[in-house]
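So this first bit is one chain, no partners, the form predicted on its own, shown in structure tokens.
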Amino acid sequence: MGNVTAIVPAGGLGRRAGGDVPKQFLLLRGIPILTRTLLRLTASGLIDALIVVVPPGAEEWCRKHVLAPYPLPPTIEIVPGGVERQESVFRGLQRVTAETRLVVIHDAVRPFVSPDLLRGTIEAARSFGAAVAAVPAVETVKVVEGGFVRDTPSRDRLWIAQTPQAFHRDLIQEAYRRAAADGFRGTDDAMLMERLGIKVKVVPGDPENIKITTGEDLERAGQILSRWEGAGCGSASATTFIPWSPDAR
């Protein structure tokens, strides 16, 4: 689709779903999470440029563990992250070149991203600046304010947000400058986006796309992936890990 930078931040040292280890280098049937995210996002065609923002310390491990034994372009580069992922998506940002049209930011931790799911979002992104795909709220949404309901807003409006979510990279890169410069944190990349008043495109998301963050959803993304591969019903251990961690840098 032409002049496409992906930026899959890797950075977080989250240890929820599996212990010691950061969750994105935990293993999924032999492979880890973000090795395969990785491989979805090179196989799908629509990428041209790939920045990987990894803790700092990992890069040559990321290199020799992450992308080496795997079918995946030596072309992808490897960026040490911030201390939150919106330092560290600002940090693959400062390395997208000048060619770059649109830029595409996808968790590390979503290793179920389709083709037609990733081709739609950037296609909403390349006419209308923006896009984020996103999928209805199944369930009642309170407000609380000190331990009281305050409001209990419409489902029909409400809406998860998931990634992909694409940019013009002028635009993506100006937001994130803002940011930065004003102090402010955001939950996701849209929101920088928002806060600038640019209408941000809603793309239809996927149940399966999921965020693995917890022990259940390691077990939930070993389902999918059986389903997937037509392998039975098998599950993800959450006890087997990559031997790496902050703790050992």
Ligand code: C5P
Given for the second form:
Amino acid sequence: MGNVTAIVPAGGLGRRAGGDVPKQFLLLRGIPILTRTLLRLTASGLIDALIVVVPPGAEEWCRKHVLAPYPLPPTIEIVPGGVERQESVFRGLQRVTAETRLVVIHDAVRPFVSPDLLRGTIEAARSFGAAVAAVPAVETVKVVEGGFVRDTPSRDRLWIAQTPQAFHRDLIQEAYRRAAADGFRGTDDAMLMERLGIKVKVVPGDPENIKITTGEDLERAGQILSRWEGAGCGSASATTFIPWSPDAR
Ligand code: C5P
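Show the same protein again, this time as the form predicted together with cytidine-5'-monophosphate (C5P) rather than the form predicted on its own.
Okay, now the whole complex, with that chain kicking things off.
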């Protein structure tokens, strides 16, 4: 496939969901969510190098509890992240080597990414320079201002972006540099390319490739795992393990 580096942003503190343990460090049937995501990426055979971005201060803990006990390559690089996802990815991008041709960015909290989706996104990026996995919106989306509906965009044009997102290395590094220089904040990686006028190819995503953000997402993740692995091999619910928390530093 050529030289492909994956960046996995895992630097969130999970505050938004109301919990105090970052979601990527929760156990799902005994295995941390971040570990599950990394195992899927490495098992695909499509990734040549892996950079994981973690909350600053969690680097050693992460190596010991999230990587070392599992069959993951020892070459995985761990990088301290920033306050927002964009800053975390930017820090990861700064570690990407010059031999890398394609960069795949995949959220730590999406452990159900399939090898086919990964391959499709990488191939689209190889052909078009930039690619994003996305699923068609199944609900009507309203633009709301001051508590009233301002607009209702036509649903057939609306897609929900997922990760993986993949890009030619030079393009995504330039997009991140420009965003930082302009003080621009996007909500995904593709958005930073779009503002430079680069066309981003859409790859049909997977409804099961969920982003685990809330307690309900954790329940859904347990259900997906039960279907995949069968019921009865450990608890489907998420629990913490020797927890890392920013307050414990
Ligand atoms: O914040 P959001 O839900 O968009 O997080 C998506 C991914 O980005 C998660 O895997 C999270 O750990 C990561 N993230 C990060 N650095 C931050 C915030 C979020 O790497 N400062």
